[in-house]
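Here you get one chain, nothing else, as structure tokens; it is the form predicted alone.
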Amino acid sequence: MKEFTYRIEDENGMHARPAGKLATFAKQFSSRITVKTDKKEGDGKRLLSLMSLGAVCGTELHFLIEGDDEAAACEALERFCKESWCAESGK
């Protein structure tokens, strides 16, 4: 299992656009991708599951990746989170 933590810096949190992009991106990997906050967890490949986390600015998302391509998935997802949310917030 591989894991990493990403803190949401976008003032809008994880709204529909970044959650949809994240779910779509995660689907390219065969590994199981679980995203957790301090209160909830969701399937990283499902938009509604990610939206149900209620992640706002400052929320730490803990990603757990398990499967055949976990190393590649972990690296790619961590890079995706950093680039995607920075692009969304204009940073």
The other form holds:
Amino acid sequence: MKEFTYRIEDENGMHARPAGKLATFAKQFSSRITVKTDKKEGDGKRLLSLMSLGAVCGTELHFLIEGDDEAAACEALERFCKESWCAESGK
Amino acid sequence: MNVKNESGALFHGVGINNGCVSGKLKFFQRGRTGVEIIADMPSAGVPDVERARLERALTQLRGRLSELYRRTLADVGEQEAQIFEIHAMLLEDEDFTESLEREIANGCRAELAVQNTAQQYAALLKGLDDPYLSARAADLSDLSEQLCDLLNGTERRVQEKGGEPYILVAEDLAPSETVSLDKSEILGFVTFGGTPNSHTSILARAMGIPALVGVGEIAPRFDGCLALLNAADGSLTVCPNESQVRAFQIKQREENELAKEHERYLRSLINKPAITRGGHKMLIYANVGEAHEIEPALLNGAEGIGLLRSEFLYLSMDRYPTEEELFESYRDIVRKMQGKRIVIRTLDIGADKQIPYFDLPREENPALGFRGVRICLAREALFKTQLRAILRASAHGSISLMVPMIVSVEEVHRCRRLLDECCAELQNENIRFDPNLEFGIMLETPAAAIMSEELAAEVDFFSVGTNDLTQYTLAADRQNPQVAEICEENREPVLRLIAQAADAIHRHDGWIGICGELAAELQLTQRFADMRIDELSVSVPYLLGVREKVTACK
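Follow the form predicted alone with the form predicted together with the partner chain, if you could.
Next comes the full complex, and the chain you just saw is listed first.
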């Protein structure tokens, strides 16, 4: 199992668009991807599940990745969070 | 909210877009929205049958959503079109589809499965603490209603083709309904509910349709009645009498002609100086955040740039930009200015503007926290990189340097010291810069205004950031709707602080500009002229209007 933590910098938090992008990106991996906050837990490949986390700016998202491609998935997801998500919120 | 008059009724709401339209009211009829759970077919509730019906409806809705996306993208814009992209994603979501399947396997009719599922997730989203996410519950309801209509074969008829254009009246409109409105058949719309910030209002604004929202209930007996909608003053006159109609027609014609005439007049002002009738000259500058905004600013008569938000390069990167990268971007911008003055504000991040790689600590109260010059003075290397880049760019045009969030003379001294160090370094390295570069500060804290006499002795100019000055003076966050009114209604304390600073800087032969939103408020222009404000810096769309207002001032 691989894991990493990402703090949401987007001032809008886990809104529909970033959640949708994250879910779409996560779907390319076969590993099971779980996203936890200190209160809730969601499926990283599912939009509604991610939105229901109610994660706001500053929330720490703890990613747990388990499966055949966990190493690649972990690295790619961490990069995705830092690059794509932030670039998105820069607008 | 309605007032009866002798012939009809008068309603008031919040107007979206300007414009006067007259036409017949048409009340929006949705198809059957409630689900009738009657076993009208022997096959009702048979999972295989319901599954096939649902699958067909889902395919149709997916097609419709991608059509709505394309249409909105073409007619309105990408931001607005994304609403439908999200709708399509919600439809594909496994939590959503699995719940549908569970309901159907349990013997539910497809309509009921859709309603139960949408309600369940809408309730979940509504329960979240975040107002944006709770508002997404409405998107689920929109999807659910569209699916039920497709299942029932009831079309939500927004409008009938070929009839005469009309004013649409609805309790509320879903985003999918709003963009489906055919602009050739609809003159405007009126909704009982809604706020200026709801999706529907945003779409209407982008589509340029005159609308009134939050009007309150309009009795169904007015369906089909003639009405006059004036989005500019937020009024709707239903069943007007003849004289009201005539007055309205004249107003409509006048508005059209005036709009054209006014546009021509504004264009003629572009190259004329803005001088009040009393002879006070004010420079009209533009606020810009990126290089590509400079050309439109100059085309609309900007005599300079009063605020370049220098964060743009930092925001677009995932690491600190180098001095060379900063220098090149500032130099390119300065060259576009054709010798006109450009005021570059040094890094103003923190508070509402965050950059991940700056790795700033999370704060309880960011507006009163580690931001602007406070970060720059704590991270001198970062600040000096930017100062050197700006100094180097100053060899290529007319730059003024401005530091945000100053509260004390001490901070000015520290900034000056760093600037002097950079100048000395560049001199040693034989790199060109403008040794007479103007140095100024943003006046955006009450402390700076109160200390303006001492500060004026140290700097070449002040530029008033009215947005922050207002919220710090009144202790009210204007983004918070519950207290925003306090900011709107209490201009006087802020204006007095500005007047005090203007007197101070003029005594020291410096100049003062205003670059916050108040600079574009035309009812304050006279007051600013009276204070002998030297420069008003506004965003591009306001440039000509402010220029016109100055020439009309005493």
